[in-house]
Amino acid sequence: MMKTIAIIATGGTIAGQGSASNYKAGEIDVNSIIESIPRINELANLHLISLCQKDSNDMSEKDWLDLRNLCYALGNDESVDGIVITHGTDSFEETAYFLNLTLDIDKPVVMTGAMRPATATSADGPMNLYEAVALACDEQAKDAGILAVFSDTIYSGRDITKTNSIKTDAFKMGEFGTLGYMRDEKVYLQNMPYRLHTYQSEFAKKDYQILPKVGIYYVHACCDPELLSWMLDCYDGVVLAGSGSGNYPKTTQDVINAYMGKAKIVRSSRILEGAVFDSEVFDPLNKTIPAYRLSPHKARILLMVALANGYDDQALQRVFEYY
């Protein structure tokens, strides 16, 4: 028997319309993305979904926790066997990394989007589409976490990044590489995301509301002190996106060593590769978290979920070590 998979449209640039190089994200309904892939309905029985249609830069927290709560619903109903979300890439690696810390379900959650429009030449969408929906339907996906698949290349939904603006292989994960490939509607997984996630996280049996405030401060030379401080007394937390291994000048310093609100600081690096660690030179007072591999907008994402928990210094110690 054909499984069911579910596909939940958010828009981005696989429903783009207009050029490649000059486009509207979210204008084209999911249905005609589907009629342009004519061998997908011979992999599973499809049950469109439309959520919202949007750029993925407008995303916002509120849709973040409404795809939650859909992708939860779908997880439960008997009927489908997997989920497959359409996204745009600009947020897509935030959105991923939200849901596989806080979707409790164990079926197959697989996300793709495009880096052309669907109206482009040559678009890209609908083959990522194809494959995302075949890797949903195999049970290797299933305990896997959040997954992602984008031009032939299966990744995980914590580690995948954007790591260019034009071509279609946009994303990467790292110097950890990939997962495994596809080939068409054949899987091919030869590694296992081994950290937390999904119905294994302690965040995802959690009911979120509302997210707390969580900005992040860019470090470059002469980066203004005066903003930090004001970062720091008008959100519940601050993640410093740290030159080197989460490095700042003196000045950065200074306004942390003074800090005494209660605001939290996580120090992270806008590096791609290597990680952060707790630092005696940078940070001698113990007033920061480290992010150890998360990007900074990685590190927010896991800040906010974990004040919203109502989290501690050595909590969010702990979680930044192991999600």
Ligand code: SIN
Given for the second form:
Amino acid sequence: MMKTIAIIATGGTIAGQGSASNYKAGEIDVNSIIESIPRINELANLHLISLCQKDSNDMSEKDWLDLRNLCYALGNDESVDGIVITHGTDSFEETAYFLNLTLDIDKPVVMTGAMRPATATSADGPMNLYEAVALACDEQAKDAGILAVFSDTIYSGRDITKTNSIKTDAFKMGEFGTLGYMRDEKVYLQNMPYRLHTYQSEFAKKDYQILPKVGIYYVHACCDPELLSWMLDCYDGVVLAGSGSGNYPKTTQDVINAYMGKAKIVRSSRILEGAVFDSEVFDPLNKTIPAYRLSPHKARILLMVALANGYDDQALQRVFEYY
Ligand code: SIN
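In place of the form predicted alone, output the structure of the form predicted together with the ligand.
Following is the full complex, with the preceding chain placed first.
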């Protein structure tokens, strides 16, 4: 029997109009995109939902929560077998990680997008969407957390990172490779995500209304320590996008050492590969929490979600180690 897949459109270049180098994201409705894809209706019964038509740079925390609620409702709808989400590529990995942490679902959820707009010569969106629907129909995609498909490659929502600003093969998972690949509608999964996700996540049962305010402080030569002081005064949490393995200048360390307020400080790195651990050299007073492998913008999401659950320093240390 044919499966039913809900496709939730949120905008992005996959729904963009214009040429490959000059276009506006989120202009074309999901029905028109589907009409442009030969044989996609042979894969599954498609239930099309347009949630928003946004450039993903404009996705707000409210949009994340609306998307989570919609996916949750579809997860509980017996007539739906899987979910595909179309999304802009710029903030793709942030939405993917937010859903991976907070969505209580065990049905396949596959995200995709495009680097060339729907109207460009050789648009990549139609094939990405075709393969995303095929993956969402596959039993192997269950229990895998949020998945993503781009350029015939399967990624995990936790580790996917945009690494190229113009090419269609724009995503990677760094030194962790990929989860597998697609050949048209055939799925070749090779690895499974190990970190806790979706229905396994302790963050998936809570009803979030608003999320705490967390900002990212970018470390660079001569970075302004007053900006960090200001952020610590204004935010519930600050993620340091440190150099190397979460490092920073002495002037930054002085601000951290002197800080006595309530905001939580997470140390991550602006470097794409490797990890950040506890550091007696950079944080001798143990005032920060290491982000391990998470990029600054993903560490920000985990910190927001953990703070929304009222977690203290010890609990934060634990979740950064396990999620
Ligand atoms: C966006 O993120 O919405 C625009 C860029 C893209 O989708 O590639």
